[in-house]
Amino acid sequence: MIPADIKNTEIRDEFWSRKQALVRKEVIPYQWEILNDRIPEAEASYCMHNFKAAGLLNEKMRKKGDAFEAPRFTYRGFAVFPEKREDAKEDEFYGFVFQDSDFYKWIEAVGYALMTGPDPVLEETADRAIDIVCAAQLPNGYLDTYYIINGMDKSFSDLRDHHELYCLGHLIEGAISYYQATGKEKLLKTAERYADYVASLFGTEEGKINGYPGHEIAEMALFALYDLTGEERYKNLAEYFINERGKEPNYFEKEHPDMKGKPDYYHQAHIPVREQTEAVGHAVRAVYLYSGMADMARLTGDAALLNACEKLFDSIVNTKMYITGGIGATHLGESFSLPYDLPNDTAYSETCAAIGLVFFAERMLRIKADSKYADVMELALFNTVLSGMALDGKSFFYVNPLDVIPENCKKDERKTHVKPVRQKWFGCACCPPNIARLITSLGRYIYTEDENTLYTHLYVGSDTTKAVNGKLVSVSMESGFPNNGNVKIAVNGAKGSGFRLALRIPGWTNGKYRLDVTGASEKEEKDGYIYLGEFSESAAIDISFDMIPRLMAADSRVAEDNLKVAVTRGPIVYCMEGVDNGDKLRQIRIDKNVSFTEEMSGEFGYDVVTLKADAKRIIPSVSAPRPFGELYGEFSSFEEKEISLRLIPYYLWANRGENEMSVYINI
């Protein structure tokens, strides 16, 4: 299966069209200003500064008529920032070693945005930016500003930490998006030249580098470049990176002898990929790798690799995923923790990790239409991904906790990674442009297709077409998600074509739905999808899924959540905020038979379903004697106070100022 052509899919959805318009009109222009260091209150990026500095050095060499020779490499640490922006020198590198990737993700979002409609001003800005970036590329194809500026003698000498291949991956993905949107090849050819140069250096042959990326993404990007160009060398390079990972001797031990004898879980290089069954290490790197593995399994039919992907997906979803679709429980290494270790107030749950989980789930859907993959994709999208960006698109969460007391975040070293309000930008700014590129590319995730069947994975109001046996079938969908579960689909032009339509049954419905079909027959229900076929020239499908509030409990092995519940409604996870319910949210308890009242609220700028319920605030009373002073005493009773509890969608928290928040409620 392949994703339906995004250029043939027009999103016109009350919920998601608003998000896409926000990214196009506000987020992309704002982030362009950030990349050029023109937002004083935000952390400096230095991204475009570095490309200009590398281009300046390149131009000097060309004018001299000499072969390129950058200064000898001087290691200056993982990241360098001047004390003041005005102290930055025009010919020096600043920021993290992977700073180039911020532009690549930005241009990818621009490309997807332009696929939804023309924008001459944005396209002109992008073209000028591409000129700056391409001017930094060396004659041999190499393009990484950190080494071009600091010295090429150490390039590809630290694959574990220095992200050259990571930046290549994002360059490829950004270049493909912009080419598909505009037909302009300049950035794509730049990406191909860099990929060709890398392919000439890496491999198992004598004299070649036999390493692989420390931070994965090049794998799935190279498969995408192969899909676009048909060039086998890109597929072969991606397969090489995947096949070599985890083999003994571990390549990273050559670069870092201090690692010798230590299993490299952090980089997913502890064992060969086909033997991996538990998701471990840096969460973003992991799901990027697993996405590339799924691509390879799809393209090659490698059964062992597919089996590993299935086990890794199940490891994440069944033992290491928050109810919000967030992954990566610990700030130590931004990593997965042990199975069932999912603390709420110290959760890392990086926005990029949830985005990577969407990538992984979507690639598994290309292999097999199983609703469990689409359920996870939907969960992450509606909750942790959207939580990562404020309603105005100008501040962001890197970390997405499930329980927040602002004072603790500021004063407790164990929780300082948790921010009670979104930040304008980050020195390590992977998350904001990642959100932008995912939301603008949403059309890739609604449908997949094979020869005769269009699979509907997300219920997003949209129009699309599919060619089947010489006929062009049009499918138009209207969706009430996430406010209600009513969906209407019209199919035209399918008569006699053999066209089939598969409709996902969301897992949160417990298999219950109402279906009314005219002009087609219901064929079968399989793996969480309803398959319809034998269409008339025009057909109408009404399908409805009950969105009722549900109390969700974690597996008892998740100790953090024992005697607590979370509230969900359809794909949305809800939370309490102090602004609605007062401080000390952990004192609040609801009854297992609680009844919720749904209320439509416009306070967030558009209609949102909020929930109200009767609850109690419970405060334990302590009596004398107090043998250890005031802190402890003999329990006597509970003081109970009846309250009205209000819940809002989790993705909306922290849009009304700094206050407490909690997803889980005592029961």
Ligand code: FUB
Given for the second form:
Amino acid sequence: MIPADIKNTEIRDEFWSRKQALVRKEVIPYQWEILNDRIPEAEASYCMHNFKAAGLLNEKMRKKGDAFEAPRFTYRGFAVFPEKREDAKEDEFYGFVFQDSDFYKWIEAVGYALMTGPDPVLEETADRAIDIVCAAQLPNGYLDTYYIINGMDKSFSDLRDHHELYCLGHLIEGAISYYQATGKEKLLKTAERYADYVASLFGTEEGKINGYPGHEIAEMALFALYDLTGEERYKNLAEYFINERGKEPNYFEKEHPDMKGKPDYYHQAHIPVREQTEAVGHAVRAVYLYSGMADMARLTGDAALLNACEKLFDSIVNTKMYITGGIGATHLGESFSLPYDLPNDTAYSETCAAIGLVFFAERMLRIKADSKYADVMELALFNTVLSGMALDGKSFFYVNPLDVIPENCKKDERKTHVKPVRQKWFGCACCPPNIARLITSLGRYIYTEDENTLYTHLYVGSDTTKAVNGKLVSVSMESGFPNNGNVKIAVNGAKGSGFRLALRIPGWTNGKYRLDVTGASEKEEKDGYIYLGEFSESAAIDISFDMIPRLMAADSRVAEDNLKVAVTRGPIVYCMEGVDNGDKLRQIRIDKNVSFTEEMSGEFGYDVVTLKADAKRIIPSVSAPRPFGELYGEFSSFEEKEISLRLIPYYLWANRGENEMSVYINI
Ligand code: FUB
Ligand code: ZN
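The block above covers the form predicted alone; next, return the form predicted together with the named molecule.
Okay, now the whole complex, with that chain kicking things off.
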């Protein structure tokens, strides 16, 4: 199965078109300013600075030829920033070692944005930026500004930490997007040259580097490059990386002897990938790896690999995922924690990790249309991914907690990773450009297709076409998501073609939906999809999914959520905020038979369904004796206050200033 061609899917959706336009009009231009360090109040990036510095060096090298003395490697740390922006030297590297990837993600988003409509000014800016980036590439194809500037003699000597292969992965993905959007090959050729250079160095043969990426992504990127070019060598390199990971002796031990004897969970290199069943280690790395594994399983039919992917997916969603679709519960190593350990106030739940989960789920859908993958994809997208970006597209969350008391996260060192308001930018700015590339590429996640069937995974207003047995079938969808569950689909031109349409029945609808079909017949229901066939020349499908607010409880093994519920409605998770309900949200309790009133609110700039319910604020009254001072006293009773509780979608929290927030409510 393949994703429907993004260029062939036009989104015109009340909800998502707005988000796409925001990324196009605000986020992409803003990020360009950031990449060039032109926003004084945001953390400097040095991304374009580094490409320029590497380009300068390259030019000197070319001019002086043999007489040029290349810099010898000086370790300048994993992240280097000058004291003040004006102190930055034009020939030095600054930022995190993977700073190049910020441009690659940006150009990827630019490519997708250009696919949705022309923008000559943006394209011109991108072309000039590509000139700068390509000028940094060494004649042999190598392209990573950290080593070009700091000394090539140590390149590929620290695969575990130094991200050269991670940058390669992002370069490939950015280059593919820009090429597909514009037909311009410059960046793509640069990416291919870097990939070719890496392919010439890495492998199991004598004299080659027998390693693999410390931070995965190159795997899935190389499969995408193979999909585009048909060049087997890219597939072979991706397969090599996946097959080597976790073999004994662990490659990273060669670089870092202190790792000896310690299982390398962090990099998912503790055991060979086909034996992995539990999602572990750094969450973004993990889901990027699993996405690459799923690509490989699809392309090769490797049953053991597919089995591992299925187990890993289940491990995440059954034991390690927040109700918001966030993953990676602990800031220690930005990692997955133990099964069922899902703390709400110290949650890490990195935006990039939720994005990676979307990648993984979508790749599983390409293997098998099973609604459990689409459900998770939709959950992560509507909740944690969107939470990562402010309504104005100008500030971002890296960490997405489910319970926030602002004062605590500012003063408590265990929570300093949790920010009560979105930040303008980050020194380590992996998340904002990742959001931009995902939202602009949404057209890729709505459908997948095989020979005869178009599978509808996300209900997003859109137009697409599918060629089936010599006929071009057009499919046009209108969707009320996420405000309501009403979907209308028109199918034209399918008569006699054998065309089938598979409609996902979201898990959250709990079997409650109404489906009216004219001009086609229902064939079967399988794995959460209804299959329609025998289409007339024009058919109309009318679906109404029940979006009633539901109280959701976590499995009792999630100790943190015992005696608490979260409220969901359709794909949206709700939360309470101090600005609506007063602070001390942890005192609030709702009844299990609570009934919610839906209110359409315009205060967020567009129509948003908010929820109201009667609830209680419970304040324990502590009376004498207070044997140890003021803090503790004998419990006497609860003071109960009737309140009207207001809930808003979780992804909208912290858009009205700093205040308390909680997803879970006492019951
Ligand atoms: O290491 C590159 C990126 O920075 C990771 O994906 C994020 O988790 C952050 O650590
Ligand atoms: Zn991130």
